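Quick heads-up: it's one chain on its own, the form predicted on its own, in structure tokens.
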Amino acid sequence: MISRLTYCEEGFSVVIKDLNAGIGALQNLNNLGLNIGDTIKLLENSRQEGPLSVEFNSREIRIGRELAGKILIETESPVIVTLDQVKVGDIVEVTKMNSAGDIRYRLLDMGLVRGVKLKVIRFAPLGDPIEVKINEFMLSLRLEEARSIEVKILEFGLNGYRSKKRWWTKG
């Protein structure tokens, strides 16, 4: 299975795969010394923000979340993560709703269920709310809602600044 480096679980050895991004960000993973091919460990992931520590060649390299969400890897078994650490642009499959109450209810009724697939359009300025599209029709969906859907990772969108929705654009 394809996965982005930011969504492995820590201690995981991994191969890089390919680069979701132009020349630039290949430039900079090759000025770290990482290039397609190599296989790295994932030392620490803190999953919302700051750097990732990997280890090639017995040393420990950082690299930051940005380039590390474009850094696509080879993994044995789907990655399972929750809504809100989706990238813009990304399918994915609903595989478990976490919340309680009124709220999961509210969720169910408009048609989040397990199996369902969801394309993340675009976050708020702020990053809260998400929007999501969800069997033909637009969802915004609240961060601690986002949370609490545990989705797989069917596809992934292009990365950059001209993939980027923004929230006050059409999509």
Contents of the next structure:
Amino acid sequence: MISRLTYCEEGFSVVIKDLNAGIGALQNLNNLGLNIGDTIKLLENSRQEGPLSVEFNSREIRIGRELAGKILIETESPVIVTLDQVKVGDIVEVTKMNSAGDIRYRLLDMGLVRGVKLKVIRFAPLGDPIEVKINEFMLSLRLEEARSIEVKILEFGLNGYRSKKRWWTKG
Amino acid sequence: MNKNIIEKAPLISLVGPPNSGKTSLFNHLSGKNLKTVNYPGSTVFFSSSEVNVHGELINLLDSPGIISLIPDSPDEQVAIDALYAHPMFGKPDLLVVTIDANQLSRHLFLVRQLTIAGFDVIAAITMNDILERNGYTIDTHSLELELGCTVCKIDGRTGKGLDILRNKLKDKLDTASANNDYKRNNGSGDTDELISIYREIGNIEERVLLKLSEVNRNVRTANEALNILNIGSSGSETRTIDKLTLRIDRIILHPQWGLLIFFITMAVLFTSIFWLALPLMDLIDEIFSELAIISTGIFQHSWLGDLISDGIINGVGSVLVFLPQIIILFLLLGFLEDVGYLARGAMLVDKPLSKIGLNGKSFVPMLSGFACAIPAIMAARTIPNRRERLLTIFILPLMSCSARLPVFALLIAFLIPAGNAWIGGLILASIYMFSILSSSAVAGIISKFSNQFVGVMDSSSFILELPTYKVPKIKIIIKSTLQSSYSYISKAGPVILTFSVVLWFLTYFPNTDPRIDEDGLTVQQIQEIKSAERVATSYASELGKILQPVMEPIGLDWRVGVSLISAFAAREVFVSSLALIFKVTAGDDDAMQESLISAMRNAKIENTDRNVFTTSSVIGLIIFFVFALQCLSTVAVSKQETGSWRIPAVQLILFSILAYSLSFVTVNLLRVIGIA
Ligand SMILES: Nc1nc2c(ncn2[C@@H]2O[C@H](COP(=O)(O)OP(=O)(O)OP(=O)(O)O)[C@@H](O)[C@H]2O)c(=O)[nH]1
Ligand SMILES: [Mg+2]
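Having seen the form predicted on its own, could you give me the form predicted in complex with the partner chain?
The complete assembly is shown below, putting the previous chain first.
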């Protein structure tokens, strides 16, 4: 399935399939010496913040988290991340709840249990909290709480990725 | 149950998740008009009413929303405790659980928990109109079989389905067993058990939810539809979340526009308080000055005449004149609440608020704090984290409440040329901004430096459901505004009247008819000089002179000091006391506020020719009022809600010190830079 570079495990080699972004991002990628179709190895991915580092042609390249989130790659294994790392439009399934105490019950009460499916609606204008659709209602929770929820990505919100005409890429 | 043995009327409790329509149903059944708003957690205390159900008298109890039997915030704790034994009414005989049709899988969880605990339950499904608008309906019969309890559909807004509900209530009450042994889940709930209940409930939902177009009970199609819908993938994604809500949120919560809209909303909210109210205020002002003139005409300048026109009419009038502003504030707040915007606002400001130790959920209490600190402090119950709740309560008195409006309005009118409402609105807006900033600073400093101040450290969270947007019910908003305004008047009114009269007495006696040299003076001038002399030799002056040394550093004199002291009864009293002490000319043609202002302009610090009210001293006064906790009721509610005198005592002392010293600094800084 298609995944994002930011969701990748360290140590894996992946092929850059595409960019889920405009031409500006492609240029940024090219400036780093990378292009669509290249095979890169992920060296470091802190999963929270800061740039990722990848190996390409035995050279280490650092890619900003913003850009890395737009790099689409192909992967076989299921993509498991914590809920604070998802992007708008992603559809995910809860696989594990790591929160403790009161908050755990609160989240359970809201229907956040293993197996439930969420759709990421948006991040609040200031970046936190995150808003997800769960069952039939909208729930907003802090990134901090989201961090304690492990989810499996079922589908990527590619914000119009498929429908957008992208004349600048080959093919 | 054999009712004639038991004299007490049976008790029916309305319970259900927040925002599921309990209060709406309560209002319809009881014919009362409690406030229903579109923000989860709007009911924080209980209301009860006697209701006649097909000839049988019952006690109906409305309660705060609960999500499960495991409490999360104090209001939930209270509601859950009351389920088992209400402090006043005891155990409920029957529960009516309101369930939002659009959130079955979550809300049925509560029903299941309640039935497992052994309660007698009727599930009342609300919001069916929204579900049906989205093309689905609930099969109540299947649901009854699945849940093993009575189910009916109602509409809390129109009253549809209530007759059926009444019938079922009656049936239930007649047949109810006397079993009142409830299993109590004391919080340490077993997670696996919870999860298994969830699983089961999710399955129930799939079985009872039918697509409207195929009400032939083709469960399989419904299931299929649901599977797609639950994932929320493309196409017919929104079953129940209103498409409209999604679309509006795209703008309201837009990364940039969202913030802009938020600021504009707040700015419009506070400026409109000022200029929308202006014509009405002028009208009230005029009416009261007319009344004063009429009464002087009748009683002349006897002491009775002066009591009526100065003590009573002026005192009451100078406060009533601000009623339009208060009404407009309540109206606009009610509107925003009911539409569903406030939950979004909470989400928007959670991040900055969490930085200063508060919570997005502090937003609604803080905003209501602009109306009145008392309901605001009570609304803080919806904040689950104790630390954040106490901190919110702590800073709420700094929110510029409507009782300060009269004071600010007067002082602003003193500062700016007459009739310039826009500048006035702007100054008022900046006072509000200032009060927000200073309360943030106080919160930030306290949460940073004093971890032990509030004692507990439980983990902070912000988990809030965003309600769908609803068309506001103007009628109810107006009714509840009138109610709040009425209770404002009925609470503040007697206090203000009493203080006016007491103060009038203190400023009028003992030297009621001072001797002066009347040669060559007009009647008008004689009156003016006489009353000035009377005040200067009155009891109030004796008492007030003790205050003189305290008032001098902030550029004022004992007369303002007396007004400030009387403002402890209620801040608005400040205005009426000023009117009484300074407005020495009664019954001229000017409107009251104008003549009070011109009296303020002419007032000199005694035995000098320095003005009492100058730009600097008035700005200093404004600063004083921003910080000072001059409201005994707030102190009392703060004690009640925090459970001890510690926080209110700290509030009182800290805010008084802040008020006085900051006002001192401001006045003297202004003077240094050349502003008199
Ligand atoms: N469309 C629709 N709206 C409803 C219905 N019943 C209630 N509402 C609205 O839902 C909102 C919440 O109703 P309330 O009665 O305040 O809910 P509550 O359960 O008392 O909420 P809390 O006191 O906050 O726990 C209000 O705006 C009501 O007008 C209904 O059947 N259909
Ligand atoms: Mg209610």
